[in-house]
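Presented as C-alpha cells, the chain that follows is alone, the form predicted alone.
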Amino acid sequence: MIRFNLNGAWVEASDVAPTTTLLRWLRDTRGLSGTKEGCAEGDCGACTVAVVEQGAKGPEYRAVNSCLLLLPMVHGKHVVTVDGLKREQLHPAQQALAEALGSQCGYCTPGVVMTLFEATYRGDLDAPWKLDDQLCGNLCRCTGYRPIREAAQQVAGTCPADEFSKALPASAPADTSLQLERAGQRFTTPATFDALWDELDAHPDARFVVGGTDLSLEITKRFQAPPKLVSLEALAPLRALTEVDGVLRLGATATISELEAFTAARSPAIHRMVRYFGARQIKHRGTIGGNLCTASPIGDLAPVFLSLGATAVLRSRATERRVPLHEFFVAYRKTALGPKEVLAAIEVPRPSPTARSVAYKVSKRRELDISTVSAGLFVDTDASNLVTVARFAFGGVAATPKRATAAERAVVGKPWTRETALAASKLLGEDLTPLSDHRGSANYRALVARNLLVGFFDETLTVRQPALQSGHAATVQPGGLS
C-alpha cells in the first residue's frame, strides 16, 4: 500500500497501478483539479507540486513534474499541491503573482505558484541566474515573463515563519521502502542492497527507475506500462556526494540539483554544464546514473565527464568494479553494464592547476532544451606550454558520446596554441560521424564540434577555469570556422 502525506494529511492509496502518475492520482481519485496537465513530459510547469525531499542541511522544499512522478515514488514522503494552500489567507507566492498581474488565463497560473512556493523557502536564490533557473521550467504565454519574474523577485528566500516552514523539520521522509503488486505490474523500493540483489534474482528483467524523467515517458507519451520497476531510491549510499583524496565521487542516484549545488566550488567544467540541463523541476528529479545509463548520444553528461577522465563504478552482490567511463558506452543505447549489476558511482579526479577545461551545450533553446551539439574538452600542459593530456570528448555526433581520438593524438606534445587547436578541429572528421534530424544537419554538427575546440582554446587563453556565467556562456557557439 501507498502512504504519503498530502496537503498536511496522510493518505493511502491501495487499489492503484504502480504506473499511476501522481497528477493522474489527484485529479482523478481525490478531484484536485488545481494540478493541471499541460505537455505530459515536464516541459510547461503546469502540474507542479512540491515535495519534501532530504537536502543536504536538511528537509527542504523541491518543486516537480508530478506528469513524470509515478505514485509510488512519493510513498512515505510530504507532497504540497496547490490545492494545499487554500488558507484564511493567501500564500506569499499567490500574493505576489495576483499583485504583480502574473496571471491571465490561469491555466498555468497554479504551477507558477508551486515554484514560487519552492522558491519563497530557498535561501540560496542569490544571483540573477539562479532565478531565471528557478523560473525556466513553467511556461506562461499569457503575460510573459516580466511581472512572474518580479512576483519571483519579491517572494524568493523570504522564508516566513508559516506553517509550511515549520512543518519542514517533521516533514523527513520516512521510510520509503516498498513492494507493489497490481494487474500483473510490480513495483519495487528496496531499502538495503541485499534486498535489491534478492530482488534482481527473482526478477532479472526488472528496470531501474528512480527520478522517472525518462522513463515515464513511455507512460505519458507512449502509453507503455513497464511491468517491472525497481527503485533505487531508497538506498543511501547511491546517493553520497563526496570526495577524499582529491577524487569526486558522484553517487549514481543523486540528483542533477544535488550535483550542481555540490560543484559549485569543486569543478566548474560540471557545474556549467549542468546549469543548463534542464528546468528546475527536472533537475530535482533526473539523476546522474539515470543520465548516463541511457546511454543517449545527446545526453548531457557523458561528454564533460568524459574529458575529465572519469571512471564508472559498478556494483553487483558479489563485487564492485570500475572501468573507465570511456569504455562504458559500447554502442547505442547500450553500457558496459552486466546482468544484475547497478551503477554506483562515478569517480572524477579533480584536475591539476595547470589543466583547462569547459563544458558547451549547443542548442536551439537557452533553457530546458535537448542539445544538438555538447562537449567537454581539457587539456594540461607542462611548463613549456606543450600538452601533455588532451580529452576532447562530444555528444551529438555519433551513435554514442565519443571522445576524438584522433584529435587528441594531434595535440599532445604540441604547443596549446591557437594554431594547434585549429589543426586538431580539422581531424573530428576521423572520430565523429553525425547525423542529420530536426535539429541540425551533419554538416552543421561537424562545423559546431569544430568551432567548439577553437573557441575552448580562445574561452581557456587567460582564464584556465572558466567560471560560470549566466545567460548564454554554455550555449554559445564560439567563432573560429566558416
The other form holds:
Amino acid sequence: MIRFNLNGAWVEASDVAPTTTLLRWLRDTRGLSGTKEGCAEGDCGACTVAVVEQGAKGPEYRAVNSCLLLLPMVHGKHVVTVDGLKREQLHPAQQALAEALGSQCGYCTPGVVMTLFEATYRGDLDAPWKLDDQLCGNLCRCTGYRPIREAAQQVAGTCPADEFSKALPASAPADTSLQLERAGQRFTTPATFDALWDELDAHPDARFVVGGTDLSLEITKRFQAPPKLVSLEALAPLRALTEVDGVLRLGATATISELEAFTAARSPAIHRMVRYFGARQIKHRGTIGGNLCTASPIGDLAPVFLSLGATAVLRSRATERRVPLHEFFVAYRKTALGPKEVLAAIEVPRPSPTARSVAYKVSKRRELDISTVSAGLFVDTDASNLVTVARFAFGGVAATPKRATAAERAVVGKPWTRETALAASKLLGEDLTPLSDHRGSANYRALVARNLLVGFFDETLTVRQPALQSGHAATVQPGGLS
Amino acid sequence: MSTLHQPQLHESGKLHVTGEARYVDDLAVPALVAQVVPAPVAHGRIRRLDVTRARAVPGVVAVFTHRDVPGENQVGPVIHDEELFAFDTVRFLGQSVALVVAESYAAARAGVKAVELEVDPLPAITTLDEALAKGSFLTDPHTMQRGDVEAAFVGAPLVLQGQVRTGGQDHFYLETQCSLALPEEGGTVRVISSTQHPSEVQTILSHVLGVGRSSIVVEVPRMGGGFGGKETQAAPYAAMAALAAVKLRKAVKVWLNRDQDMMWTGKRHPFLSNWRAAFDAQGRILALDAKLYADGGFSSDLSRAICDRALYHADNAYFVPAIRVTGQVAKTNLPSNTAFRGFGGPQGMALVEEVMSRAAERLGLDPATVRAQNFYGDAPRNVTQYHQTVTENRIGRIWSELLESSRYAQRRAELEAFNAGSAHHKWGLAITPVKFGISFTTSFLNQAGALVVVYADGTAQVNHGGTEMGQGLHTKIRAIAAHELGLDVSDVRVMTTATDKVPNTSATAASSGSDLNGQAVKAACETVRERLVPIAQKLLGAEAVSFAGGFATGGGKAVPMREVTQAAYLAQVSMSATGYYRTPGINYDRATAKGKPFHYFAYGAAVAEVELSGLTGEHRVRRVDILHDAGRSLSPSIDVGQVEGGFIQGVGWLTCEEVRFDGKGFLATHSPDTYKIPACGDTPTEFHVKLLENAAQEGVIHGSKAVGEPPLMLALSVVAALRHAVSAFGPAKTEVELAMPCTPEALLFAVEHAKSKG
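Can you return the structure of this protein in the form predicted in complex with the partner chain rather than the form predicted alone?
Below is the entire complex, every chain and molecule, led by the chain shown above.
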C-alpha cells in the first residue's frame, strides 16, 4: 500500500499499478486538475509539485516533475501541489506571480507557482542568474519570462514563517521502504543492502531505478511498463557525498542538485557541468549513478569525470571492486556492471593546483537541453611547463563517452603552449566519430570539439581551474586570451 | 473610476495561480477517451483498413472511419481539400485514418495497435525544395507590384541578389489540442473545444454530421495558448469527438498528447525566397524583385492568405520605388502548415530585413542609417506594393526616440572597442523597424458581435465572439464594458465564448480580438445604457446624468448603479442587448492586386545587443530596448505582456527553434526534448519595453491599436545584431552568410565564413 502526505493529509493509493505517475493519479483519481500535463517528459514543468526531502541542513521542499514521478517514489513522503497552496490568502508565490502578470494563458502557471514555492524557502538564491537556473525547467510560451523573473525576485529566499515553514521540520521522509506487487508489476524499495541482495536473488531480472528521470519515459512516452523495478532511493549509504584525503567520494544515488551544492567549493569543473545539466526539477531527481549507468554518449557527467581520472566503485553482495571510469563504459549504452551489482560511488581525486581543468557543455539552448558536444579537459604540467598528464574526454561525438587518446598522447611531454593545443585539436578526429542528427551535424560537432580544446588553453592561461563566473557566462569564458 | 487605459491584472490571474482555472481537459465530466489511428507513411495508397480486431479489444467501445461519417468527410476550412479520415490515399505521416474510442487511454492505444492498416507507399515530397523542383503547388502565383522594376535595375550602382530561408515553428501552446463533445437530445451536440474559432468548428461539425449549425453549440472556456495553432486545426479533432459522441450518445474527449500534437498539426510556414535588389551608392533602395515560396504542407488550410500576408509585408516599413513580389504555396507530404502569430508577415519582413542588412554590409554603412533613409515618407514615397497609401506613419518618431533612449550610437562605439579586444567573443548591435497591417485581409471577416446582459442587481455578463487564449482579451473587454455601463469591473463577468450567444463570428486572430469585439461590446453596452439613462434621470431628478465606477451621478447626487438597474427592472425595461461592428472602408481586389486591405498600421522598433562565441556559435541576447505603438493602450500592463511575449516567441523562431523532418516525412523534433523554445535564461536581463506615448489612433476602439502579432517581428533585430557580431569576425565590409534559424551551428559556420574572408 502506497501511503504519503498530500497537502497536509495522509492519503493511500490502493489498487494502482506501481508505474502510475503521480501526475496521472492526481488528475485521474483525485480530480486535482490544477497540476497540468504539458509534455510528460520533464521538459516543460507544467506538472511541477513539491516533495519534501532530507537536505544537508534538514528537510527541504524540492520542486519535481510529477509526470516522471512514479507513485511508489513518494511513499512515506510529503507532497505539496498547487491545489493545496491557497489558504485564507494566496501563497506569496501565487500573489507575486498574479501581481506581476506572470500568467497569460495560465497553463504553465501552476508549475511555475510550485517552482517559486521551492524558491520561497530556499536560502541560497543570492544572485539573479540563479533564479533563471531555478526557473529554467518551466517553459512559458506567452510571457517571455520577464514578469515571472520579477515574481521570483520578490519571493525567493523570503522564507515566510507560514505553516509550510512550520511543517517542514516534521515532514522529513520517514520510512520509504516498500514492497508492492499489483497489476502484474513489482516495485520494491529496500531499506537495507541485505534486503536489496535478497530482492535481486529472487528477481534477477528486476531493473534499478532511483529518480526515474530517464526510465519513466518508457512509461510516459513509449507506454511500456517495466514489470520489475528496484528502487535504490532508500539506501542511505549510496547517497553520501564525502571528501577524504583529497578524494571526492560521490554516492551513486546522490542527486544532481546535491552534487551541485557539494562541488560548488570543491570542484569547479564538475560544478560548471552540473550548472547546465538540466532543470532544477530534473536535478532534484536525476542522480550521478543514473546519468552514468545509462552509458549514453550524451550523458553530461561522464566527460568531466573521465577528465578528472575518476574511478567507479561497484558493489555486490560479496565484494566491492574498483574500475577506472574509462573502462566502465563498454559500448553504446553498455557498462561493466555485472549481474546483481550496483554502482555504489564515483571517486574523483582533486586535481593538483598545477593542473588545468574545465568542463564544457554546448547545446542548442543553454539551459535544459541535451549536449550537442560536451567535454572534460584536463592537463597537468611540470615545473618546466611540460605536459605530464592529459585527459581529453568528450561526449556527443562517439558511441560512448570517449577519451581522445591520440590527442592526449601527442601533448604528453610537450610544452603546454597554444601551438601544442592547436596541434592536438587537429588529432581529435582520430578518436572522435561524430554523427549528424537534429542536434547538430558531424562537421559542426567536430569543429566545436577542436575549438573547445583551443578555447580551453586560452581560458586556463591565468586561472587554471576557473569556476563559472556569475551571471550568464559564455561556455568558454574569456581567460588570459579573451 | 474606469479601468480603461489603466494597468490591470489579468482577469483570470488568480484562477491561474491557484490551479482553479479550468481548461477543456480539466472539466470534471466523465467521458470516453480516444486515440487517432495515424497514417504510417507520408504518402501512400490504403490497400486495406480493417478495424474488426480493434473493436474486439477489451475496453474499446467503438472504432470510426470515413465510412461512419454521416455528412461530408471534409474539414478543410476554406478549400475542401482535407478529409476528416483518409480513405484511399494518405498524404502525410500522421494523417487521421480512424478513431478508436475507449474507456481508457491504454485500451484506446491497444485498439490502435489492433487496427489492420496496410498502405502501399507512393513517392513523397518532404521538402520545399523538392516541391519546387517538381512543380508541386497548392496555389497559383500571386504578384503585387508598383513601379517599373526592370528599368530600375538598369544601371543601378549596386545590385545584390540572394536567397532567404526561414524555418517552421511549432506553436508549442502549453495546452495541446483538446475537445470534449457532449451529446444532447435529438441528435444535437455541445462541444467544448480549445479553439480560436468556435464558429468555424461549428460549421465544420455541421458538415461532418450533416445537420444545421443550430444543432451544434461550440464553447471555449479558455485556451492554454493558441498563437494561431488553434485557428483551424482544432476543428478535425473536435469533429471526431462530436461524431463519436453523437454516434455513441456518450461524452467523448479527443486530446492529443504533446508528441501527437507536434507530429500531426501544422506549424508556421517555412519560406524560401529568391530576390534581387538595386541600391544607390548611399544605400537607398531603388528596386526589389522577389519570389516567395511557402511550404503549405498537404492541404490548403489558410496558406493562400498567409502567403499573401508575406507579400503585404515584404516592404516592412520601407518605401521601395520599384517593387515586384510574387508568392506561391508549395504542396508537400507534410502536416498542413497553418496560422502562426504574424501569419506570413514575419516571413515577408525577414526577407526585406536581410536585403537591408546585405546592402549595409556591402557598402560598409551603419545598417541603422540604411534602414532609416528607406522609410516610407511623404507623397509620393507613401504608397505600398498593393497601392494602399501609408497614413499616420509613426516609424520616424519611434525610430528617433528609441535611438536616443537606447543610446544606440554610443553603444555602437563601445561595442567596437570591445570587439577589437576580444578574440573569441564578439558583440553585435542592431535596430530594426516593424510596420504591420491590421485587418483580416479577407475583408468580410472584419465583423464581430456581442451580447450584453445586465441583471437587476447591477451586475453584468458580457458575451462576445472573441476567445481568450492568454492574450488578455477578456481583461480588455471587461474594462470596456465596465466603462460603457458605468459599473465597477468586479461587477462585470466575461462569459465563456459560445456560438449560441454570439453567432457567425470570425476567428480570434489577425490581432483583431479587441478591435472588433471591443467595438461590438461597446455598441451593445451603449444600447443598454441609453435605456438606463431615463431611469437614472428620474431617480436623480436631473437632466444630465453619467454612469461611472458603479454609480449614477447627476444633479449633485449619486446613487449606486444597482438602484438604477433595479428601478429599470420594475419599470419593465429590457437590460440586454446585442452589439455589432464591421470595419469600414477596407477592400482588396485580387485581380488587380490593388486596394486598401488594412484599416491601419501598427508600428514598433527594437534595439538588440548580442554576444556571440566564435568557438561554439552559441549566443546570448544581452539587452533589448523596444518602443512599440499600441495606440492609446486599452490596458498597458496587458499590452506590455504582449510585446514581451511576442518578441521572445519571435526570438525562438529565429534562433533556437528548429523544426526538422527526416527524409521520410517523420518529425524528428516532436517534443520539447528535441524542440527548444526559449527558456527563462534566454530572456535578456536588460529588457526595456515601452509603449509609444500620445499615440491615440482614430477610428479604433478608444484610440487603441492591435498588439497581438506585430511585436513578434521585432525579433528580427536579434538576427540583425547577430549578423553584426558575425561580421566582426571578418574584415571590414564582410557580407554575412547566416541561415535562419540562427542556431549555434548556423552561427558557427557563418563565423567560419566570415573568418575566411580575412
